[in-house]
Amino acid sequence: MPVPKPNLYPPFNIVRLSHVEYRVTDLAASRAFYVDTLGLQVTHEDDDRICLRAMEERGHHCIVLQRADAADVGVLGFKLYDEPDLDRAAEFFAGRGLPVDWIERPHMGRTLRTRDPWGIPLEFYVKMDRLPPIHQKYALYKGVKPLRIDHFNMFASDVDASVAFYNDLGFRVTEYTEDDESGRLWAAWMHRKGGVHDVAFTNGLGPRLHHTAFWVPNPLNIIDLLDLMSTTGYVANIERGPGRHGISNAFFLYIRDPDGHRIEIYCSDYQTVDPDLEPIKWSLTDPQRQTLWGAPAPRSWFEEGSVFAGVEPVPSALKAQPIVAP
């Protein structure tokens, strides 16, 4: 199926993707991970619940670690333009017959609490606290240093349609993996906020999160990242990387938390403002497309991810497979 043209002019304006709720079973093996190991800002702390900011960030948090019994996905949570979005976003999804609620949430003003056709817990929201600006705080940059959350990766069961619906939401598909038998779409990367994504999705048993990625300064921070997790205790947790994609142009390493969730670190992909900006085709068996390089990622890449809550994945109905390593 063709890519559908941009809907320059979407009902209600997201700004970007915000935050991700993580339901973790071990809140303080969480907490070394993300906060002693990537050096995520702590703004909120109890006994269940943990917020974190990255350093350029100004909302209250961009990840929130929840202690639950599973290892899942709470909600995937994005920030809108202004107040009368949320309501023209309300009335969008209940015009498609999806559940729209008005939630409380800590630290955000209203929200609104829906989902997608195909389960993802979707949260809109306009106002979140707003903290003082720490990036040239120096002494606070830790880890992997990293900047801000970039975006969200999911498994999809039907990426044509998954990409057809978000589009109706106003995200624009920057790049794509075409299967090259069936004409339909394996992958797609779709954005709001100017980079190549903030939203993809890959074909799957879906849907999962795939992944959570966060934007570092530069591939130096990698490395570094790569000799800290290497001499204290995170080796077994280094998946996939260093290296360099052909979809995004983007230099990345692929890490997993103690549940299993999956973290891309990431930097160096490209700006997409332009709204007539052409979509970049990718085949299938093209092996530079997952890897500018040429290396195959591993079979755990492309069948392992995040269950949402009290969300039942289905498989694909599109069997074509890369080639993966062994």
The other form holds:
Protein chains: 4
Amino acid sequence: MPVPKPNLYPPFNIVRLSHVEYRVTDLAASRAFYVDTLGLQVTHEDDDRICLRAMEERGHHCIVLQRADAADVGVLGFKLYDEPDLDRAAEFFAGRGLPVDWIERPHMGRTLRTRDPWGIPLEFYVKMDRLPPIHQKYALYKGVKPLRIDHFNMFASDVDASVAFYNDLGFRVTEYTEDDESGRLWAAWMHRKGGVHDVAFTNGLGPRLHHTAFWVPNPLNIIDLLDLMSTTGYVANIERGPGRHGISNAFFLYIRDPDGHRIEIYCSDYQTVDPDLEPIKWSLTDPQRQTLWGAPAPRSWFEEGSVFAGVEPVPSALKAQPIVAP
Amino acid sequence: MPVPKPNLYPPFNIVRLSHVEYRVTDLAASRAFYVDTLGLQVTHEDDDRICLRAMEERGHHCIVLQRADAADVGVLGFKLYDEPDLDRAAEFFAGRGLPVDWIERPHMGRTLRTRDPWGIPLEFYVKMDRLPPIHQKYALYKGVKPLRIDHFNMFASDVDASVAFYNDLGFRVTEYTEDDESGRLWAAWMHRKGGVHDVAFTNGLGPRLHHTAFWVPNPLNIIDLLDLMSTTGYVANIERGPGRHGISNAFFLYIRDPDGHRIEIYCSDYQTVDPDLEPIKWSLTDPQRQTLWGAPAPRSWFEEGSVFAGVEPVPSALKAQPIVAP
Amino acid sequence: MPVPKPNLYPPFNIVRLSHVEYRVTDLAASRAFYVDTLGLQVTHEDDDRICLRAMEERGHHCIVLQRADAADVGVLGFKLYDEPDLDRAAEFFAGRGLPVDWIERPHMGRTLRTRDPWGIPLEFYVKMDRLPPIHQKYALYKGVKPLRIDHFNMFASDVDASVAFYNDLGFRVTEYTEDDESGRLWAAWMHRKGGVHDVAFTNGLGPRLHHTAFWVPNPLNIIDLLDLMSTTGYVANIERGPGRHGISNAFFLYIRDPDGHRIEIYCSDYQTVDPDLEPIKWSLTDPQRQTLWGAPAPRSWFEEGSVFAGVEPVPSALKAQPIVAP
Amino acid sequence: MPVPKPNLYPPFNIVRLSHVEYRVTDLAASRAFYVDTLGLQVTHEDDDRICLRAMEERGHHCIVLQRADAADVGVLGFKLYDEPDLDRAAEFFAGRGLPVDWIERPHMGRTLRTRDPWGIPLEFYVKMDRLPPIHQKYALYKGVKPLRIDHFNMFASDVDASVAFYNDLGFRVTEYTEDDESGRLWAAWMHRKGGVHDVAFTNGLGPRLHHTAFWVPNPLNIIDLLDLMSTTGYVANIERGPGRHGISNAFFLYIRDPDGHRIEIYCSDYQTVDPDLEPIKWSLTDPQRQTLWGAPAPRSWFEEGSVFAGVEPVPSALKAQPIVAP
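For the form predicted together with a further copy of the same chain instead of the form predicted on its own, what are the coordinates?
Complete assembly follows, chain above in first position.
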């Protein structure tokens, strides 16, 4: 099944991914990880919930840490362009037989809550509290100097179907991995905001969230984070990297938060705003797809992920397997 | 005069700035500068014309070097989203009483040639020859490792009026400098593609092109270029920098090509895709506006620029002056 | 007068420069500068005195900040190889008719206090309190991430004579600037520890301390410091840079502490351990000597310096002048 | 067995490691690797032999590539301080019953050829042809921008004995790994020139050369090399890294040349000139010893090495094993 043609005129205008709600079992431990170690800035804090933003963001939050009995993912949030887009979004999801709820969310305006066909909880909004710029308050920079949320990567049990659905929403494929034998998609990277991806889907037990990624200025910030984590008790939280992905060309590091939620630290992808940008195809058997420099990813990276609240993941029918570190 | 409200529904969809035609008096000297020193890639070359692209670009060219008797700027090019946008653009410019010509340009599809109200030659297109990706052909990287064209900066004799016109085209102001006394705009930065700017306007004898900017991976590439230029006969072509702009937060270097055309090498601005992004206001009397670290720009930087072919620039009526290096 | 031949068998073995005592008028302000901004680590602190070390140093201090009524330089310290070297040093200085005092210094073993022929206060020691390594305690790194003290640079009223004296002590010239007309030395860089210099002398009203330099990992740390200083009230303390010196090839930044003492932040010189390393000669009229990239230094950089406690500086007879920024 | 006390007054003065002769089976393939990919500069070339230097070196060569039927290591070279040191060296080796030959070597002055007690071929000299500086000829920099040879690392069948011998020569231990159970040395790092090491010894089938290391400016140069190698046919030559060693604190990459000779690319160790520098002890069971960030080295890295011409390596009696990647 080929990559779908880009949908130049989607039913409503998604500007970008916006935020994720992580449900966590030890709020203090999560705060130590995200705030003291990664360097995200606290914008709200109470006994049950911490809101965070990265250094160049002016929206109120990109991560919500919500105290919970079990660790999972509450919702993935996306910002829409203008108020009418919210209504068009409601119409679209209703037309697909998917739930449409208008909910109250602190710090956010009118908010539409729905799920994609596989149950991934999504929320769409236009207005979120806007905060003063801090990107030139250099005394606040610490940790990995996170600049902004970059993308969500999800396990999908049927990547072809997920890509078709998100393509309908206007996400455009920039790169993809094909199983040479079946010709089916094994993974795909899709964007709205002009980078390699806002969302990506990887074959596996799904739906689950594989990771949320943050953009940082340059590879040396990632090296600084590795030095810091490895000498402050977080060495076991380093899962993979540093390295350069063949796909996306990103310099990357994967780390795990205290509940096992995976965070990617990331820089140096490329601009994708051209609507006629040709997707780049990779073979599942090409090891440089994973890591341009040749090192395969560990098994945990292919198998572990965060479940979405209230959704039971199902196995993929596609049995092709990538190369895994022995 | 306040900054205009963003025009969320412009008459046609400009994706991004695309290319500039520099008319140059010594094609070999220009080639040595842009190709051998900066590291741009040749995509076409004949006796009169050289086309160049940067490393992550798949469109045929971002710079055209055209042999000419006198050095000036032939045209600024912009990519539109879809074919109907071209017709809407023609309608828009005709409606403003501006020239509308459909021209033939090598390597480009249907091309609309016009001028803005001050005479700046503009061309719009949807299709340009697409080339295979080279961003992972690391053996080709050299010089400053230019990744993509980033923006045009122009002198304008009436910045308020220029901003109003380009705002009508859908460019959104991200940062601006106001003359505290008159309340008029002294400079403004406006984007389409999600960074701080695709175009900027600065008060002065206009219209003239102040510079074209290229995006590079990180500040060390700029340091490498300084080392290279200063030891290969180009030390006098280094005009300003390195430094960090207060405005845009960019790490910058300004250099001059053999004809005096100014090129900015640039990294580290921020993402601006939110349509409700609040413009940042700077005072003309704030020296950190120019350079966050305090050093004023040299006089040449404020006064010199490239004329557009066939357009006589006129002085600005706004007499406020920035701080200039003694 | 030519550069003297290296003295391969000096009278005693100086390992490296070690520390400087800065007398400061506002200890809290100096602490904010050196500790909170530069990132040096406090190893001793009382009402009158703060001792600091850099991240890879295991000796007790490289800077002593001593409360005083007027800002000047108390002493320059050097580490000797072994105890007999101390006695040989005493013999050498006594033989030259220079003062020899054995003094008590906290945190230091047997300490010889003397002055060079121009009155610069010097102290020599073999043993200083040794502290546990902190170079892998990455949570402590901040500011510019200073790794170690690198060199002292001094104004000298007779550079030829100063170089001759320090050459006798075993310092070896690595680079020098000659006044083309008189053939006299205008400046010279001299090392013991295997880099471009432990001490340097520049023509001018002397003796005065021009600056003390600290070594940092890479140019991005220097850019980080510029961003930090320029947004935390220290923009006026940035004097020159960033840039690359022609001489020494160092990437540099010059800043001033609250009392005006000048600190250089520095990386990337080269290894000079070969005893037959040929000194590199520069002409005073070569602007790339100062800054490889062409920008001249500001007048303050050539004229201002810290006096040594109790020493009246005298003008140089050598009237040749470098190129100064207009 | 404890680490020996530093020998402050060695029998002769070794300045630094100097050069290695690699015997290679395909001179053209080796040239492509060392010159076109790593960026070393050719200083001599004939049908059988290529001499190379790094960018800041002024001695004629740091690597000699010698055409041979089988790949091995011809000799390790060291520079002495002064001519009398050569005679003292001859006396020392003769006194230990080791071979002493005065040989002719192109580009080198009086040269002493000998072997250490395990057969490692060594040569000592004072004078080598000196070449003009190229460290500011930035147009010549390419590949990983190698600045200088940094150290040799060798497998030793009895690390305690090797360390004792090289300690007698004046090499000083900076860091070491002890087998907790037997109390014997498993590895040690020893320097002459003021960094963490000129030579290191690791337990294993020995003597063999584990690797030769080159110093580069910063971690981004290593990332550049990875990008280059992985897209120019050298992906299989990447063996380990990038990472930071716990020991030495170095940012490292290990690659293999076309014959399997291992090269380390390396930056950011620390200054060790203090004669009273306390050696840092690591436990063999501490995985951060190998890689601060936690990733174990691959088996090949622990097992493979280059034999010295004419020397049959023997197994170590010390059976303790490090953690190896599964």
